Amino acid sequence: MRETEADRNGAMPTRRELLRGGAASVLAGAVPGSGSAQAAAQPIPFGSAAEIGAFREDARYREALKRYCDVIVPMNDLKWQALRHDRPRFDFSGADEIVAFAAANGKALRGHTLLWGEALPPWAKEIASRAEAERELVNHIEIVVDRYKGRIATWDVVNEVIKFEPEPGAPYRDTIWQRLLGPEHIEIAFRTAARVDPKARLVLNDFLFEEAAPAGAARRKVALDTFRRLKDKGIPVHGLGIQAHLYGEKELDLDGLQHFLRDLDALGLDVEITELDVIDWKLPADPARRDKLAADRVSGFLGAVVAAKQPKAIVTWGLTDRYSWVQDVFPRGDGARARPLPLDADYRQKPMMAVLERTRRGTAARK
């Protein structure tokens, strides 16, 4: 998430078990079965980020993750701030809970995130030299990826590295990593993750690629340039995570997005939708009207994406309106509760859920 802006009696497996197995295989980069027809039959895996507080305290939240999700993402518990309260020790308690839950319920996992300029503990912000920065970054990635090797199939290796409005010669955000290591911090992160777990899918995760303003096109160019550089240097990178925090009131550049997706395909890169929700702070107050507009926005976006390139997964940044960053960061002027996600605050399905289900199954049927 950016800082401002889901016949057991016999030997045959059940339909849900087949879907779960397919989701894990697809996210790990394997193709289920041996034929293209079998691969095409798999729906796009759907998932959600899981917030540890709600996960621990709300049984309905856990049940919703079980019911709706093929994929689970620890929302905050693999970020530096959660893992590294102080320099010498790692606190894996929250992440381990979610990873164990996913394993017990046959869910695939995405790891978020190994390198980000935000959500850092105070000590990390005081790193003062290039050598220290590289040492801490490499050590962190080695320990985290090794712990979950074979369990987390896909990693957001680098998160939100592109400047909000990229400038010539200055494409990346001003972070502690960029200041001390320069653009090489991206290369170091991908090289290290690949060395520790050669079977993991490694993703660069970022946002606003669908933006209609000039910044959207500029961000798409920076992403392509970054991928080309990594590939030219032989650094393993497998795909792009498109966050897709969609503003309900803003125009989307779907033509530009589709061209971008085809460029990524030409580079041999996968695409995943990683943090989907709708920022509804400027949509009408009426809940039914707002839900329809949000579903229409998701439908238009996902329709454009799958027409250009089928994503490896579609993941929402949360599952229920009861728990969402949008409520706090983008409060409505009328005081109404934000409704950015596929389930409402009482865990009832909204029109967005029907769009997600239709998209993930309809695409597989057309392929």
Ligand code: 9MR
Given for the second form:
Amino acid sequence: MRETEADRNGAMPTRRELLRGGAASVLAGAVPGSGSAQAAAQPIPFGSAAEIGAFREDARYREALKRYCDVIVPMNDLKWQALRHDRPRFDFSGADEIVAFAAANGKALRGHTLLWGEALPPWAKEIASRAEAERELVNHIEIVVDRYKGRIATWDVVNEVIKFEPEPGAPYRDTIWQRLLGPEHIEIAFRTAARVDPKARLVLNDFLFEEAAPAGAARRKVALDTFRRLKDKGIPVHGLGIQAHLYGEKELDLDGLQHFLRDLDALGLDVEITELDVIDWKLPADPARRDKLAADRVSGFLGAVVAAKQPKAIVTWGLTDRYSWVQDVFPRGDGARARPLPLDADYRQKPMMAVLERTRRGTAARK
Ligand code: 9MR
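The form predicted together with the ligand is what I need now, so please give it after the form predicted on its own.
Below: every chain and molecule of the assembly, starting with the one above.
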């Protein structure tokens, strides 16, 4: 692998320096389990969501995916909106491109997502009865999971089902699935995915488990209650996807998070960090200062996570600040570009990348 301009210019150690430190397999994009040279303890697999527009148009983006990722997640192309824009016909074009790229480059895949109340095609509003909702949901999951059976190892079976601020008796979001099927929509989705691909790892993916406000604790409780219910009913579920869209300006409830991780462990569940980035709209403008604060936020979060429970993977929601939902949804008041990700808009490594590397290799500095 060539030393790139980014290595030479970035604030991070050069590739040569990292190699001296024994990080060769990471920079070579080594895939855990592929038999490539690795340190004795396997590093936690690292990955990113891949956005199809950037993936198609930007060769540097594809190179970055090859170089840094063990795991790739199609960011939007497995959502209903992408697959089902035409009700009778499935359109797998975008997902197939990313899946083929992953296969060609020896990357694992996460599937995102089989059930969500958002990113639905307009026709979904026409689904009117319980029977129709169940038929559509089961049919969708059967076809999608079957197509990628043996290729997509892990599925975010349900995404963002927990109510933003859950209340007693009202744990789940008001979505078309919840309205027509009630809480059973979660069970139907997991049961169907497991039936079609019994070897797949099946995950419930959601956010704000690290939140210090009361909603954080309430959301953790709903997740645990949901898992207990699924387990009691014998429904296969393997883990929790912790999205981790971290707010740069907010202190996190790391004690609450660690307690939660131990509770999940006691239930026999894995965790993965699935959509990590830092929402930096309230952080200071100076890029170096902002990057440092974002890296510190990620370091505090991941440090607490690995101290309580080793995640199966750490996945960021994009790789480069050039393309991120944070820029669109949380624009800064001063008009400066958002810097939520481990590479800057010119693909230079930021301090966050060093934190990710240290965390996944278990070499994070102890406080
Ligand atoms: O980053 C995604 C953006 O490109 C899409 O327009 C949006 C709607 O499909 O979804 C974004 O990704 C979301 C993910 O699927 C679920 N968790 C929150 C992510 C950021 O909004």
